[in-house]
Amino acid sequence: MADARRSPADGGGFAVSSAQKQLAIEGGTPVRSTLLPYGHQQISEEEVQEVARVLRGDWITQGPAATRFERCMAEILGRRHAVAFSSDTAALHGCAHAAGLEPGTEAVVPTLSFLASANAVAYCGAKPVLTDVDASTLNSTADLINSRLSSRTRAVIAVDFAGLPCVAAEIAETSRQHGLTFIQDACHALGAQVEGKPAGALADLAAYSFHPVKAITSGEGGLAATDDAEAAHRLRRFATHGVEREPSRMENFDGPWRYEMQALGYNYRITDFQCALGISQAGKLETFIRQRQAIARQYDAWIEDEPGIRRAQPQPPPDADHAYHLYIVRIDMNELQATRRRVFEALRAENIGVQVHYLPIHLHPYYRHTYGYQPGDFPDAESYYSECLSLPIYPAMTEGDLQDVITAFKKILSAYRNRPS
């Protein structure tokens, strides 16, 4: 096994030894003895103690840690308001609600994303109008969005796929021209910046994720950010059963005990002990992103001269950076005598936890049966899906882990360039 004491920024060679040439899927020795996941949290003992301190205190939910976390994230994101939720899906649902989506309305959503991006629209009774993505960036563009607008459109959701920020300035301008709410699903892009501003800063509403495989974690958790005070109020009320507690906003205030349910909301609150972890993790965001970018540079250097494989996304423009929630490659099936599935299974047999992100939303049975989407509707997303693999990338990866990924991939690519599957 490779030396695990070096960091991914140190560089190094990635030769395949003769003992490793037989594929594990065919009975050979795996490159690794244990599975390397595609993503994983990094939590210190100090963070464990911070969580324990809150658990021993007076508040474990709806308390001061949640307020501190929201203020911390608002500062990091450069927004006036930040509202924490129990998950990123809940945060997206809150954004859809705050945008006024309801039955009879529509929102444009890219088909290449996790289901939550479109489900948030459907939860409101509105129709998710799916669109293809740019073949190069795998993100939404203003032109693609414009092609799907109708008189019923109320919002646009753009996704920062894999951590590469979308062309938010153009999408924001399109949204303004048509009187639409621009929601940026920045769940992959926390820590990325465009022109010195955090990803999501140009959107009316932006959603972020704190799932364990994301840039920072609170266990589960999500957050919606905005500069609009009224939208922030709608978000907070929505996350707490639709209940209003401010006397000035009540229809009939008859005492300090009173609360009124004014909208159909949900219990989407986050706990204080999750927020204690989130606060501590937030202080490491910049470091974690630099570590992900260092790993990506190592992958880039290897892929540049490796036939049969290429980056799925381009390098970000000079005024932006990539958060690398995912590092995705595309397999050249013309170069290899193997299917993508065979390559996937061969890598898993070597204990490299590659993954596929994602089956386009329009190909899921629910979206086909409910909204009538069909295979072939969005060819660029489908072409990407047929070739993509996500490689392990997370801050706790060692140089040894990184070398194992590259060694295993080189082993498999070499085998399938030379013989049939």
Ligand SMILES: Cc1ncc(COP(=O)(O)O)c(C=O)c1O
The other form holds:
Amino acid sequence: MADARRSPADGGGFAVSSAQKQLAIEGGTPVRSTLLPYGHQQISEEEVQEVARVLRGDWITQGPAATRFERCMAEILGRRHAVAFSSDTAALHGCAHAAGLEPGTEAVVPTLSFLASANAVAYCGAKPVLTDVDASTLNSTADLINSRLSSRTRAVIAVDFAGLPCVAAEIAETSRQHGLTFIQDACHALGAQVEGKPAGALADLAAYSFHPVKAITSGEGGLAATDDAEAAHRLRRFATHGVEREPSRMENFDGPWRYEMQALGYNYRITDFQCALGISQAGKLETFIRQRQAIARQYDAWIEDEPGIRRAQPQPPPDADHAYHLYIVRIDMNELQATRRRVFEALRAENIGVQVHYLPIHLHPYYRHTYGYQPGDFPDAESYYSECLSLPIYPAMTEGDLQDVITAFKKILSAYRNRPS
Ligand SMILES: Cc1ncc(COP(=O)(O)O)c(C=O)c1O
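Output the structure of the form predicted in complex with the ligand; the preceding block shows the form predicted on its own.
Time for the whole complex; same chain goes first.
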């Protein structure tokens, strides 16, 4: 750790050398000597031992730990069924399949998300019909969804962007009125509650991720949750080659050896040693979310008085909480003599691992070339994209790490606020 951590670059109360004041991108001393990532897992030695115990046992592919993990997550999510997958991408694909998406059908998806939210629709041969997001919350709304419905629409996918829960009650109502399946990609909001219910609880199908930057991890991993037994059965079959093993569901049961492929499926199984980690992490979910929220409160307090940046999303409504998968700010270009790219590069040079989440889906070449989307199609998502920066946030971040982010930001903002153009 560079000494600069205890020497705020704005000069407040400390003697600051000119090398510390000078931006690292221009040859000065970086605020940190090593890169602070924007997200990182927190895995204890006991969890390492738990994984090792499973690895020494008989089951290392999907087995009893996967079943325990599914039960534990179903309880946390308040759902009747939870089906574990190898990733959230796979779980979303399973949800799209369970919703009956196929060639000739459509699903409405917000353009502001990670690609997997829309790709799940495309994997089924259906069309991802993208929508803009609400300029303030950055989430889908029932009105935005309604404006994109057609006779081909079968499903609606909503995302809890950055961890701020979407207006699920409204979206569920719109979906019900139009006979559509409501799929919630709730992977940013795992651990958030809305009106006393876990995020995703109002959707027909909700999908979650256990990637290391998410609220809890199993290395890679995902899960789909539902109250519908038939949908859960379709999800399970889909995750293992479309194969049916239950005699009463077979077309021709001719002996106990038989399994039948009844739908095109995949190998989307998670392993038991991943689930051993997942079970233990699930027990820490609440603590991890509180830690993320505490970091967000500290960022909030600093940003309030900092010209040139603002929170990208409002505070959650009183009956909901924000899971802070991401803490995102928007840069005010009118205040600074620098582009967002310059601010990003200057922060990286100070060893602050900021990120940009996300290039809107409609701007990716595949989506432009395949579906004809163009720049300008979704102005609110594009305006957000041009100004956003995600700051490091994860439970294992120390107070010193957090102060490094603030120190580096202040150093850069003050340099670019004062510099003549
Ligand atoms: C909104 C969203 N959906 C889906 C995914 C895919 O998750 P996974 O990496 O578990 O496949 C991500 C991953 O970052 C995501 O942010």
